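Only one chain comes next, encoded as structure tokens, the form predicted on its own.
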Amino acid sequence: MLLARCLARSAPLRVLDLMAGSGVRSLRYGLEGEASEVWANDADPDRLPLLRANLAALPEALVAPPSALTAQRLLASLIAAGERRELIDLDAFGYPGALLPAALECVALGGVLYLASTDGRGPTGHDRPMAVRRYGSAARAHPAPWELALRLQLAAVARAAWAQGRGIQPLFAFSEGRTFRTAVRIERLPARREEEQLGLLAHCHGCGEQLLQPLLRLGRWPACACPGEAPLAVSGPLWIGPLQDPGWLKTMAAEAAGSPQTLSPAAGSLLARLMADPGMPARVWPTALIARQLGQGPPPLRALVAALRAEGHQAEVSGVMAGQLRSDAPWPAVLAAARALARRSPASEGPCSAARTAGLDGEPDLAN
């Protein structure tokens, strides 16, 4: 409701709900996003009659007849009316790739697609052949498998968007481990290298470490720290690059500021952490997995995120996953940052503490 507003205040909203169920969201926009227009539909003809009965608290003039057509059939209605809208809600079961086309031909420029999945096993690693079917990329084990699947679906509207002559700008990206979701501006072109931030990612089961290749300049992957030639865990195509806008987020953050509505505390958390999280760059590590690593307990994670700024590494809390850091440093330096933490604080050493998997100074980490 937050990025529906911000975009109502450049322009008349107009948004289209493609897969609206009950439509208690497409009752939102009008009552809270401040939409000029909210068209709610759902395949589901028996769902009618519900839908019609959530949208009267709202004025006639603003909400379009609910309709109970395909989302092919409606999108396809669109693009042969030549109508756009600035907002598309496309909140599936399952993962929508099929009607990625046809969204974003119906996304006005400047507009959002928020996109939603609830396909878990292909892009977190555990169905192979079905990430390959549905986004045409590999999907490895990973040890931040949420992460891994949002970047996996932003890759697939980065190439949809691209086979249309369009750019893409991600502004936010999260998941609470059952459903993924993104919201995508949909620019007139493609930003300058833009196609840089498709590429791949590879992770060392064995020492734990990352790396990353853009698709443009791929090449042989250097060695890691394992002995020997180390078999490494490869997925992509995916986006490597942002994942959240930090100017669209403090607009979001500056609206519910000075709005009535109250944020709940979980939303507002969840936009802090995003805020603080830009997702750069694609390296993520659960601190459970560096203490595996170290054979000691977790280090804990501010303190690891401070000690490599200190040594002019870019390091940030994941803001996707609890208890994750991420940074550019070389994975030594990550381990060395780690160790030195350790020996200042024998209190974390110990069976005890190795086998806690506190990371974000107390909180639980969600990473397995």
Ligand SMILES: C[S@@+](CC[C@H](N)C(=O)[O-])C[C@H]1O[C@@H](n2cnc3c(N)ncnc32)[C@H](O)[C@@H]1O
The other form holds:
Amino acid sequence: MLLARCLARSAPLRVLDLMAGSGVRSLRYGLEGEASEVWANDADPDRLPLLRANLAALPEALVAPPSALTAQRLLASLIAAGERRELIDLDAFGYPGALLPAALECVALGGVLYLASTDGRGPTGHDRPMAVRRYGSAARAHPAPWELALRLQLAAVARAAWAQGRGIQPLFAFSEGRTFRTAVRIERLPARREEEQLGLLAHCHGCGEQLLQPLLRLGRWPACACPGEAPLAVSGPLWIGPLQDPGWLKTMAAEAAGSPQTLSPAAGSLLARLMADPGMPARVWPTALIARQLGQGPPPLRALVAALRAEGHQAEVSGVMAGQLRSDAPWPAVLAAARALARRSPASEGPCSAARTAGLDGEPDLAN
Ligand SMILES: C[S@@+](CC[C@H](N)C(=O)[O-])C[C@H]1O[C@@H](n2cnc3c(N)ncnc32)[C@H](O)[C@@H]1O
Ligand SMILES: [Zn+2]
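Swap state to the form predicted together with the named molecule from the form predicted on its own:
Every chain and every other molecule in the complex is listed next, the one we just looked at coming first.
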């Protein structure tokens, strides 16, 4: 709703809620999102009475008649009529990849596609054939599986937009492990060298190193610390650019601060987490994995971030998954900084308690 309000500041905001379900989001776009038009649609005609009842709370002039069309048919009719909307909310069960080209055609330039997918298995590396079928990408088990899924989703949006000659700017991306949500602004043209944001990500199951290559400069993988051939698991093509746009998130936070409507604690903390992490570079490690590599307790994450920054590296606490470090530091430097912190901290624990305390939630079976 904050995003909608920010969009509404620059131009009248017409929202298309393609898979509206109960219509609660459509209602909120009208009540809180300052939309000038709300169109709720759901393919299930049994939902129409509920949609109508829920939207009755909005001024009549604001509500387009709710419809019960498949998203495919609705989007086809908009394309045929040459119509677009400033915000398209596509909140699907599963992954709505087949709808992406048509949905993107219907987003006004400078408008936003807000995309949700509940497909967790394929893009987190748990069903490799499915990832190839749905995303045209390899997805291997990775210590940051939610981020992997968001990056695969953004790559699919980027390719569909580029095929139409458009550019994309991810505004924010997040997940709680079941639904993967990305908000993407559609630009008239791709930014200069935007294609560099599509690439491959390798994770070494031996030493824990993570390596990135843009497709534009694809070559040999650099060496990691493993002797001989490294057991690399390569995922992609995926989006290796930023997941968050700090400028937009700041504007959204200012919008929240200036509003009489209070932000829920959960939304407030999500916004703060995303603002603190641009989602770049795409190298992220759980502290539990660092602990396993070192055979010691997990390093205190904030102290590790501070230590790496003091050495001149980029380092953040990941806003996407809890207990993860994001950094451009060479992997040996990450391990050395973590080792030094453990030496300084007398309370450092052994590897068993490391796994217990560092929160292995969501960590996949790395043997995949
Ligand atoms: C995740 S739910 C949406 C929930 C909704 N955003 C809400 O807040 O209540 C997905 C919805 O998509 C609808 N749906 C499934 N396939 C569809 C299609 N091809 N076109 C339009 N709606 C579809 C389903 O009926 C379901 O209500
Ligand atoms: Zn290695």
